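The chain that follows stands alone, in the form predicted alone, written as structure tokens.
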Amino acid sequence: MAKLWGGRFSKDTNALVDAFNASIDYDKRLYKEDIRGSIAHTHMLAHQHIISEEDGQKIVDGLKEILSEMEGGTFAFKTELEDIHMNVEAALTDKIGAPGARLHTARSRNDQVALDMHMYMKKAVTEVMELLIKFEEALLTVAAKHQKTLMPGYTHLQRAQPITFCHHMLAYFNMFLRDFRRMEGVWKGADMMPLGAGAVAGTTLPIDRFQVAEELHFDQVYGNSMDAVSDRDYILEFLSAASICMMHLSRMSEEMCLWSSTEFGFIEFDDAFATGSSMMPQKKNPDISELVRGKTGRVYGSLMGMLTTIKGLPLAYNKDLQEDKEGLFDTIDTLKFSLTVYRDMILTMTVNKERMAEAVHKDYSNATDLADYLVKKGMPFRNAHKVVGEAVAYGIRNHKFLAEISMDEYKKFSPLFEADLLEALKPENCVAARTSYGGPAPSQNKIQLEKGHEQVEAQKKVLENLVSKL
């Protein structure tokens, strides 16, 4: 088959070169964007009298017919045509003859693929943002059910202070709020129209790039043709934002794996979101959490791969940039799947309130509250820290938790200790007393839940606005 770029060449390319050069196996997912961009380009060419209205209409009708075939699964993609752009153009020329050969007037595959990727990125980002909202709502739902469910809070994976499960879930909620904000930034980076930049230096034909931008709902047009065809910052921004989001999911996965273990026993996954062992009948494995944790490294790899690909490229377009797609597409799919399955998984998991409560009643995580008790009695905090540290050491030696040490024993550490310290040591009181803004007290949980719902509603408005510009 003759290449659409083959006029300068006297022999066919090697079959291995064809296979190595081709990207159709993965860039065919850009078919909607490619055809939509071509239709907008055709409208502009006809409006500017670069091609005739009659040819323009034939091209548009032919492109719509090809789109219908692709949607119906009857279009035959050909590897020898390399990519989605040449597959569409060749099919168009076969359908309508000479007018089809006019479609590529005043453009290059360099600015064409850039346009497709910008459009695809905008659509994909809105899909991720929608899934983030749904996941945030799931976190709020779980948190709302456990505003008074006590559990240990950890630092260094050692029990630190008692908190609530609600507070813990809201910590993740806040992480994903930031992920949404980053994705909104990715949208803005992708909302620039590159078509009309040509291969590197624009065109001598009287095109109107702003007409194309308006039809395709871009707010900005690249002001430099070299930058337009070589810019992949918006892809790096997405891969970076996706890596951070996956990192948050991975941190959550690590805790889910720990919490679902026999040693912790804080949660149990629904049978629909766990797997068994082919050898050990008793096993119930947290495979979803483990897979998400594992796939996080895969997403990181796509980011590092793209950074490495671009770091040594001279301006403007280089074939290396074809490597921008596989990692991006895989990252989009991985992130969307992870958010979707995690939402359903946390909504169906069982939280073992009794096991969590038992944990906070049988540790020394109320030690800071005992120090605060002494501070309220007038003792400097550093002195109070020392006194309570000695009390903890005494308790460990004598196999007693702080609430089990007698008043006579406490008096040996400080005369400021009185009978009311037992109330201060109760985990539920320790948590309820932590009413500083953003703290774990149920009163603060209520405030943060209400604020969370407001933030989600604001996100929905942002998303609705962006979707309207697709």
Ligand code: ARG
The other form holds:
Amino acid sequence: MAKLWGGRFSKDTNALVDAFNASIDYDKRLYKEDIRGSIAHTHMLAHQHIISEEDGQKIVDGLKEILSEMEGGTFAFKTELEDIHMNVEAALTDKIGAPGARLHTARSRNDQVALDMHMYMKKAVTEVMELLIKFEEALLTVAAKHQKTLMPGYTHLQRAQPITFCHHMLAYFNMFLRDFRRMEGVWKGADMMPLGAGAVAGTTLPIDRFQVAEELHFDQVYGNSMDAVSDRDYILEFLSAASICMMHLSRMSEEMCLWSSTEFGFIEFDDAFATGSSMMPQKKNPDISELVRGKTGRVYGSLMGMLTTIKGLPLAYNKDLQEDKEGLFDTIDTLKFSLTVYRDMILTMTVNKERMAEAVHKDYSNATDLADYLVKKGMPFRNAHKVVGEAVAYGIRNHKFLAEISMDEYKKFSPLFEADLLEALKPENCVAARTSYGGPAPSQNKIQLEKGHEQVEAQKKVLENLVSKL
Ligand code: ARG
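Can you return the structure of this protein in the form predicted in complex with this ligand rather than the form predicted alone?
Expanding to the full complex; the earlier chain stays at the top.
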């Protein structure tokens, strides 16, 4: 098949080269952006009298027809035509004849693909942001239900101090709030219009890049043609933000796997969100969490892959840059899928409050509270730490938790111990007393839950504004 760039060639391309060069299998997902970009380009060419109004109209009509064929699944994509850009252009010329050959005036695929990718990135990032909001809302819902559900807070995966499940969920909520902010930054990086940079050095034709930017709702226009065609920072920014977001989901996954084990028994997934074993009839496995944890690796891989692909590239466009797509598309799909399934999974899981309560009651995680008790009675904290440490060692030796040691025994450790220590040791009181700002006390969590809802509402406004500028 004759190539759109075939003029200086005297042989057909080797079939392997066609196959190796082609990106159509994956870049066909840019078809909407490609056609919308071409329509804006055509409007501009006609407006600038670079092509006639009449040709412009024929091109636009032809492009719209191609769009509906693609949408209806009747368009025949051709590998020999390499990529989405040449598939569209060849189909246009087939359809409308001579005027079709004017579409690529003052344009290269280098700035064309950059335009498509910027537009696609802006759309994808808003979809991720929407899913982040939904996930944040799910976390708030679960947190709000468990304001009094006691559980141990861990350090070094050892029981440390009593907290609530609400507090634990709100910790994750805050991470995803930051992911949203990072995604907003990705939008800003992608909101710059590259078309008109040509292959590398602009064009001699009297184009108006700002008109194209305006029609496609771009806030800015690249100020350097070489940067415009070789910049992939916005993709790297997305891959970084996606990696961090997946890292958050992965940490959560690790906890979900632990918590759903018999050893912890803190949560149970709904049957619809767990899987069985082909051999062991009793098994109920947390596959979703494991997969999200596992998929985090491939998202990091895409980030590393892209950083590595670009690090040695001379300016400006090199075909290496075609490698920006698969990792990005895969990351978008992986992140969106993970956020979606995780939302439903946490909303349907059962929280075993009794098991969590047992883990704080049958434990020494109220030891810090006992030390604070002595501090309130006037003892320096370092001394209190030592006294309580001795009481804990005594308790372990004699198989008694702190609340089970008698008053007489306590008096041997310090005369400051009095009967009211029993109240101080109750896990619910320990948590309720942790009213320092951002602490786990239900009174603090209530404030944070309210604030959380306000933050989500503010993010919805941000998103609405971005979507209106797509
Ligand atoms: N498919 C190419 C890509 O994704 C489009 C640009 C190709 N440009 C070129 N001069 N071969 O990067």
